[in-house]
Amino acid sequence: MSKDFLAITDFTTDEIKETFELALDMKSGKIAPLPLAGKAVACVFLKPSLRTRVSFEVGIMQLGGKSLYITGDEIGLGKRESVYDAAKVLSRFVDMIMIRAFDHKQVEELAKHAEVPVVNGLTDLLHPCQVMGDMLTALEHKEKVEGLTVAYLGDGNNVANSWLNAATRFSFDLRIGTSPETQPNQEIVEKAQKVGLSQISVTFDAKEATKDADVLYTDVWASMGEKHLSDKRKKLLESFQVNDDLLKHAKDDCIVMHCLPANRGEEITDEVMDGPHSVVFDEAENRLHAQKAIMVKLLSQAPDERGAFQKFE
């Protein structure tokens, strides 16, 4: 098992699926234990953040640990002191480090020189806790996500692209519907395709990827650090929102998902946000008990300071 979780693709297959077995167990009640107890974990967030803030804040403090809210005018990443000694500082003081960034390979940089598990709360390129949450909704309401056909409309983000990192690890049918200039990562389509596991498309067309589909997932069109692309944006990918008219072509139980903040009216209407179909409030509040399992996984692969292996029972 990594150290870290930077990327879905850091879990095997088997891990995911045991976290999230232990993030139901958790949810349910069936498990309530401390096992963050004495720990402490340092929250590293370079961009603002409601959701990725408060549920690992809430979790830590649900596990029995201490989370550090750390600024980036605090850490000063990289300017104020290096990514190499940052990292080696905090592994002197935390038992775990979350940041939440812009630049995917500082991040990168500083999981290599801590010493202790870092997770990654979100950077430009990929939003592995986010999706880990989704697949967890997924399951809650599907009972599965093996199988299914996941239509991902909009920008081609770092959530689209953890989306093509999952397409690794279980087998489904991905679409990702977006215009010619917003498309996801290639370097990452081009791993997900030649993995085979998954059946992944791009297409240009919204209601070619939304046939059938069991989920439909939207996201904001110009992310954080890029609003000043919003107009153009609007004009490419208009013909991907997500309304009652695109509904249509997905399977009449289809769910929606939006990992929000969202822009009502732009990238999905009010009347399918709120709709019977949206479990976009589940998803959030799954963030927590999906993050909550991350983490017990990686601290259970630490050693503790007598250098023997944590268990978590």
The other form holds:
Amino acid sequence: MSKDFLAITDFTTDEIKETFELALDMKSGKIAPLPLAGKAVACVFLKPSLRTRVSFEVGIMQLGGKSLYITGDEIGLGKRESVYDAAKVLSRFVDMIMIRAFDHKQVEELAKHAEVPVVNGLTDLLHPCQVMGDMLTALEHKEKVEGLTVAYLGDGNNVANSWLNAATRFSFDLRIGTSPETQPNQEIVEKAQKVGLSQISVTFDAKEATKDADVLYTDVWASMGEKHLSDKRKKLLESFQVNDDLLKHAKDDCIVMHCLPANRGEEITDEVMDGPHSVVFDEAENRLHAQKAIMVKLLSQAPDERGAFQKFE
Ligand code: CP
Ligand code: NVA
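To test you: the structure above is the form predicted on its own. What is the structure of the form predicted together with phosphoric acid mono(formamide)ester?
Next comes the full complex, and the chain you just saw is listed first.
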């Protein structure tokens, strides 16, 4: 098993299924493992966050550990000191590092030199913890992950790229509906197509992407770090807004997802976000359960050293 969780592809399909099982067992209160008793996790944020920060901090507390919130100014990653030095120093103090950053390569470098597990809490390229929570939510609402038709509408960003990675682990019909200028990472698309487990398509037609979808997914049109592109993106992506008209093309029992935060009235309307198909707040909650399971799995690689699993049954 991988030391780190930087991408969905760091876990095998079986490891992801085990993670979901563990997450649901913890969510239902069936088990309460405490692998973080007496341990600390550095939570490094080079970008803002509500869900990721709170779900990790609460999750770490529920697993018996202590989280340390470290801002970009404090860590000065690659500026105040090298990524190598920061990785070595943090590894002497903490038992795990969670990081939200801009540059995915910087996170890979941190993980390479850290002696403790590193978890990706979002980079410009990927948002794997988000899509783990999303798949868990789909599993709860649709009773399966495999075989779903997933339509991702809007910017081909870090969340879209992580859905493409997920499609190398589970068989989906994954349609990305976006503009020619906002397509997902080409290398990730090609890899997913090459693996051949899922049907992968990128279309510039929102209705074509949405047709008979089980899951309708959207995210902001301009991600953190690219808010200056907001006006341009609005023009490029307005036909991909998830609204009542578009919803008619999906399956009658489709679920609507958004990783949040949302720009209501842009990529999604109030009617859809607050409507009967929306599961956006279940998704937000499932970040907590999915991430706790990810942390337990990463730490369970050295159970003797990492502490006890306490069972309540
Ligand atoms: N979905 C998500 O990662 O939200 P935050 O940016 O608030 O952490
Ligand atoms: N794509 C968004 C996701 C936020 C959770 C961003 O990177 O800003």
